[in-house]
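This document starts with one chain, in the form predicted alone, laid out as structure tokens.
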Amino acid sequence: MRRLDQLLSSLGYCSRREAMAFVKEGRVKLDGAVVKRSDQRVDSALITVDDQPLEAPEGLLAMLHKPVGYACTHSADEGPNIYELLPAHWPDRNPAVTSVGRLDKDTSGLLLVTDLGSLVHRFTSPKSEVEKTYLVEVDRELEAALVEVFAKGDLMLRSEEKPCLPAKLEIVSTKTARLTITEGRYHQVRRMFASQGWHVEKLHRERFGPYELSDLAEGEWRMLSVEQAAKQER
């Protein structure tokens, strides 16, 4: 149980000050009944604001098919940005929502947000070595012998002291590669390929652990289970 203005606060409904306005003019009920007071103790699960369930109230995980020329940043400065795509009250809530983990302004793909910490520690920590898998389109074409150099798990990239995880490469035609990674490094998708002599000329995650971008238009978001997501094996 939780008081009713901190409660629509931490899910960027409105500010405790608000939520007082919120009551007053009838837009929150409980089990139905109109809400009296904002610092009444209150069960989410029955609480609605304009006749509509509260979202996602013990919190939200979410994917979002990311365009190229979007940052994962909350900063205007980076120009677009990937919280512009998503409702705007999600940044306001208390724990804001975050990329878990990150694209690069230059790379589309699945992305996941969500505002539980569990979830991004789940997905992101190097010991649970989540799959990820990329579409990768280079300059030139590719050898048969990368299969081999990236599943080794001995490729060095500059300025790193570790080699990489063994890497699954599937040439799919003459410039286009699939790339599957367990690991999370800075630009590592564009940094294996160019230690090689390749450059990497578009980049697309199509895969994150057990999600699947499958139909989800470039540009749009799905919520997912945070339950199902709290189950899933690595």
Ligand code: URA
Second form
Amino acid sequence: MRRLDQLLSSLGYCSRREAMAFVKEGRVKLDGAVVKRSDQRVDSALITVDDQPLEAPEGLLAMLHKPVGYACTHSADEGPNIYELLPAHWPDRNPAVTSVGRLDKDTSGLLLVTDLGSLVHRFTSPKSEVEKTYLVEVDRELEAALVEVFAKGDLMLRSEEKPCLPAKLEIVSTKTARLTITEGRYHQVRRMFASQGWHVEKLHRERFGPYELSDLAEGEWRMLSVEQAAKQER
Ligand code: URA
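Next block: the form predicted in complex with uracil (URA), after the form predicted alone:
Every chain and every other molecule in the complex is listed next, the one we just looked at coming first.
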């Protein structure tokens, strides 16, 4: 049980002071009855605001189909950012909604966002070895020998101390391939190709662990089940 004003402010609805106004205006109900005090302790599952159940009171997980040109940052200085594509109150939740790892500004595709630190850790910890699949378009004809180069597990990237873990490359067409990696190093896919003399012209993440974009349109997001994510095998 949590204080109503704390609960509403932590979910990004309003400040604790504004919660008093919400209550005065009769917008908040507990099990269908109008709440009288904003400092009352309540069960979040029974609260409604404007007759709508609270949004993800136990934590939020969603996937975004990130378009090219949006940065994974809360800063307003780097041009458009992914939070402009998500509900405006999500960064006001406490903890704030943040991306699970990052995609480069020039990369499109599946990005998870959450306010649950445990999920961020679980999905980004090197130990978890979560598979991420990218569709890659390069500047010149691919060679079959690259499959083995990426699979061997001894590919060293410049200024790194450890080789990349084995990665699965599937050549799709002359200049297009699918690459599955289990790490999340800085610019990893672009650097892996660059180390072998290919320039990545287009990069799109199709899959992150068990999640796929399926029919989610570019720039759109959808909620995912936190319960299922917590149960998922690594
Ligand atoms: N690898 C990259 O080079 N960029 C990304 O955005 C993701 C993986």
